[in-house]
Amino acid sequence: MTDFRSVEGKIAVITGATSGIGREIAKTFAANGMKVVIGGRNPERGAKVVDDIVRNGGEATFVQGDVRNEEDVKKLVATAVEKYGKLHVMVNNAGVTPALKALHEYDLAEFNRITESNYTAVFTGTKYAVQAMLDTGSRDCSIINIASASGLKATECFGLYDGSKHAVVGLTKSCALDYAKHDITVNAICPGVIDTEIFANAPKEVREINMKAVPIGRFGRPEEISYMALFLASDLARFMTGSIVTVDGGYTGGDQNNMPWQTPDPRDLSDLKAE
């Protein structure tokens, strides 16, 4: 099969779906036939998600809870089993940037916000995931975590998020590993800037700053993230696991020298250009 009908009727439960990627990509999974079943912390943004889905002709659930909370992430993955009966895809996405600072600068409490949102939560997310997938008698299988370029690029300053995308980078290759042999691949993403809610109210300074560290030249879009999870769920991705995959404009390829060609380009590219 060279197409996306292998996901038809899939089980999926996204954390941090009602904004930014983990809506679109709970858009994305439900336009192609997946049953979704989305967490949030805000019950008027998830069910604002939810109406989309169904206004187009999809099917999504939407379970209120945080996912530093062990209950909740039960809850959300045992909500998806008792509605129906499976589990096929995880996709742990919910997570939070802290403020620029230098280390010494952080606080204790600060930190274990950032690591029980961005990495605790994808060990819960997964443990959870993977014994419902167990338990249902589930096949074709998949994990897909939501990481970052900070994952495998440091910034300065930004110690916190890139420590907790560090690990989720390893705690990924590792799941890979343990259930290789299970019918579950285990991959993850890693986003570069991609214009969500965070960017959209940003100062233009900040865009711009941003925007000049990619060498494509513009913000990524949260649909170009999604359709990357849907190749992940499909059964065209079965023989990708432990797969590190940076949709990020080629941030992380290099450093850019700005050097002009000795023949420039002779075509219009002009329609790339970024807003």
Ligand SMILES: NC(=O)c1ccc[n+]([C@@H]2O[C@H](COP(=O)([O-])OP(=O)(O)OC[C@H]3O[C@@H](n4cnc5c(N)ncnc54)[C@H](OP(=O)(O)O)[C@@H]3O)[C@@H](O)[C@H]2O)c1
Second form
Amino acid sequence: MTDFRSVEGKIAVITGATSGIGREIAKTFAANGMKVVIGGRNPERGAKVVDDIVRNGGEATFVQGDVRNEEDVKKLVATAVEKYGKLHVMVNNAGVTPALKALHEYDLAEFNRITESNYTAVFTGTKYAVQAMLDTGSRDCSIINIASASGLKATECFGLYDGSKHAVVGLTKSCALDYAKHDITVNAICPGVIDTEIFANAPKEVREINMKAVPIGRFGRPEEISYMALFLASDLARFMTGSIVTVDGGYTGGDQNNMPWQTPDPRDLSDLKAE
Ligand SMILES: NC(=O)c1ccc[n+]([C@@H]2O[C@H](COP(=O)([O-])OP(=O)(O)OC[C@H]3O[C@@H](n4cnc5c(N)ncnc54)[C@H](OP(=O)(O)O)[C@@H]3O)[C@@H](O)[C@H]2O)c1
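Having seen the form predicted on its own, could you now give me the structure of the form predicted together with the named molecule?
What follows is the entire complex, opening with the chain shown before.
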């Protein structure tokens, strides 16, 4: 089968699906026939995502909870198993960004908040999802971790976030080996700058700086991450595990050429015409 019909009827849990990337993953999964159980702290936004999905003919359940709380993560996974008797896909997506600071300026409380939200939650989410997948004899399972381009490339004054996302990348590779023989693939998606609530209040200049760093020259859209998640959840990706997939408009591909004294400027491609 070379389309996405293999995901029809699969059961998926998505953390942090009340906005941004997680919400789009939930919507894309549901639109392709998956039954989704979504998490988040904000019940109004959670209910709205469920409404949108149901109105479009899909099936979704919201479970309120904080991914920093192990019992809440357990409950989220348990809800999927109680309701459907199987679990095929776990998307560890919830995450937060800290204010920009040099490392010594953060206190331990902020380090713990970022680490627990972005990294510890990937551990608990994976732990309870894998156990549920094994206990229910679910087949063709996938763990999909939403890491970041910051899991591959550092940015100054972003140490807590960079560290948490590098940790997610390492955990993904290691877990892939643990479950390779158990029909569970484990992969990470590393988004670049994506136009979500994280950037909602960013000043115009900040948006411009970010766009300049992206070779494709724009922010990504949250649904562009959901398409990769759909692929990883499908049977088309069963030979992929331990992969760290960038969806970042070229951001981590390399750096701009810094030899502007060369003429003609190699960046001036305006004369090139498509054949
Ligand atoms: N946007 C980007 O440019 C970008 C780039 C690379 C990676 N990412 C990663 O992509 C993921 C999603 O980010 P986004 O851009 O979609 O951000 P977003 O729009 O702010 O969404 C974050 C989601 O995570 C949930 N969340 C945060 N802390 C939580 C907690 N303690 N417990 C439960 N849910 C929590 C939020 O829900 P509630 O508020 O309802 O709890 C929300 O649904 C994150 O892991 C982020 O690091 C984003």
